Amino acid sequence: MSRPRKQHEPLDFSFEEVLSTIADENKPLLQEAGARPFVKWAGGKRSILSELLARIPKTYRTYCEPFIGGGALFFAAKPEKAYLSDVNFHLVLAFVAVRDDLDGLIANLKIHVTKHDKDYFMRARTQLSREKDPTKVAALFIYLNKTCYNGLYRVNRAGEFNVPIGSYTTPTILDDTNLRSASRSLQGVEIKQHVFSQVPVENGNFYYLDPPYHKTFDGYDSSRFGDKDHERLAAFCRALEDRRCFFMLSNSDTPFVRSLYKGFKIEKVSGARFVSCKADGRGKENELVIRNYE
């Protein structure tokens, strides 16, 4: 194994404008034998996956992603040893009901396919923070992430879901077949949740950090996401260089993110990321690969 290579002001979107920025991660992938995120998540890598699959060390100890989102990059790089962690309750308890009680999870899942309706929506919206058991809860997750606006998952400074209702004719509430080749990937892998800093930090594994992007929507868990704790973020990388670690980092291409992570090999790439409610301010926007290797 080859050895890794040795202010701004804040940006307020409206909640439309973030729905936007999500709109294409609804798209089904064109790729795909095996298993894919089975949840929507804003931020997520479809657009950029072949750009990020190419960049991967060849070789590494453990696959570590400690802001897992809904896991493209884990699903198809398919590791043969992972720990996926992230700090959103709901979306951990979700990969553990996957990993360890899938029939559960889907008999709950049928439960609220058989329900859906404006009504029940926003019942299971309340539901969703008083519900005890953990299966119950992811399935509640799901259902609300798949039918919801647009797959936003926005929470209160009470950690309330607010998000409203989509406006989905049919919404694929259970996908039995995907659920299925997802708990297969996820045998064998260690889940936490817990911030960055908590991942376990150990010579020769593999980072893939995908934050809230910088000047972007952070307010997928009651906490927000802002400048110091990107400069946390690139602290924490620089550990990793120390360390002996692989990482490799996805965020907005910003003079702030790119003062960060000087000295590392920073490249551009496009995603089709929405940065506007208008027709005539959606298109592909630019982000970065930030790496510590060749």
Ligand SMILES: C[S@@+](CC[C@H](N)C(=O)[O-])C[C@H]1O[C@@H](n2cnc3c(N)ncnc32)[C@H](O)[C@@H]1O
Contents of the next structure:
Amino acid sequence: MSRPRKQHEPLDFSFEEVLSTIADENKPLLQEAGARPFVKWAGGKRSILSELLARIPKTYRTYCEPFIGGGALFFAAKPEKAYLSDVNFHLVLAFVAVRDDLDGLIANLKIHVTKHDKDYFMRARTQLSREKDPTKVAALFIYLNKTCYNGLYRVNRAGEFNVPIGSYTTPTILDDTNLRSASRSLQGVEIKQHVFSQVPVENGNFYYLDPPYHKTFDGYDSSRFGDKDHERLAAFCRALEDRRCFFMLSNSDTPFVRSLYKGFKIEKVSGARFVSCKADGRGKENELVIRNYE
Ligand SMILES: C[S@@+](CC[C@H](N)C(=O)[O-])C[C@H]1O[C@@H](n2cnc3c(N)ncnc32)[C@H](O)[C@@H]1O
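So that was the form predicted on its own. Now I'd like the form predicted in complex with this ligand, please.
Everything in the complex follows now, all chains and molecules, and the chain you saw is the first one.
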């Protein structure tokens, strides 16, 4: 590895650093292991992936993930049929570009790699809300995600991205191998931008719900996900139960969350949060995995 990790850097850089030390001929072996999230995302599920994977139903019709974020579980689960959505427009555009215009996306990311410095980062921030070409928007979004402070996403009232630059010496802006792998995983997958309640509901489908956590920092969007939203989500889960769907939900362990899901299977798992607004906010935390099936 080229350098020691600084304490405030998200842990998911380690894989890329490791990858850079691996000979090219061995990279396809790693590729077979499957894609990983191609963005750093607050609330990423890599730390409890094995716990979640073990709890996915053996059979279901369509895998649906209406708070897709980085999509860690989707990429690890490799479902045959999937429907992914999120309210974040830029994030969804990036997923669509990885699925439909990988070469265009990579070409744009290469430009960002060569031009990256503080001034370029500041211009890219402004350009994100002005750019009209969807692939260019996606590339700007991924570039900013990989170079901004802690991979946070935050926009001001005017919709302009306003997270400061991170202090990375050599940020991995373009991970060609993983993007290609992610693109393969996304072929044939439906990807939409909307709020969670608009996800199509069909019996036999599996829904993995990973909302912004209750009572934690929300660095995803300018729209806060408050108690009322958690109540609506719990009502939505009851509707999924009535329609004979499977659901699995992740959330923080608070009395409020436990009360909302009374009657369902509630389990405590522990994992490390990867992105936080404060360096000391990261660490082992208990979270709940709630299901309506065994
Ligand atoms: C905890 S993150 C998901 C993390 C993801 N599972 C991962 O592994 O990276 C929550 C996501 O919910 C999205 N979100 C927030 N409010 C939403 C809403 N009302 N409907 C749909 N998505 C929403 C955010 O944009 C964010 O991507």
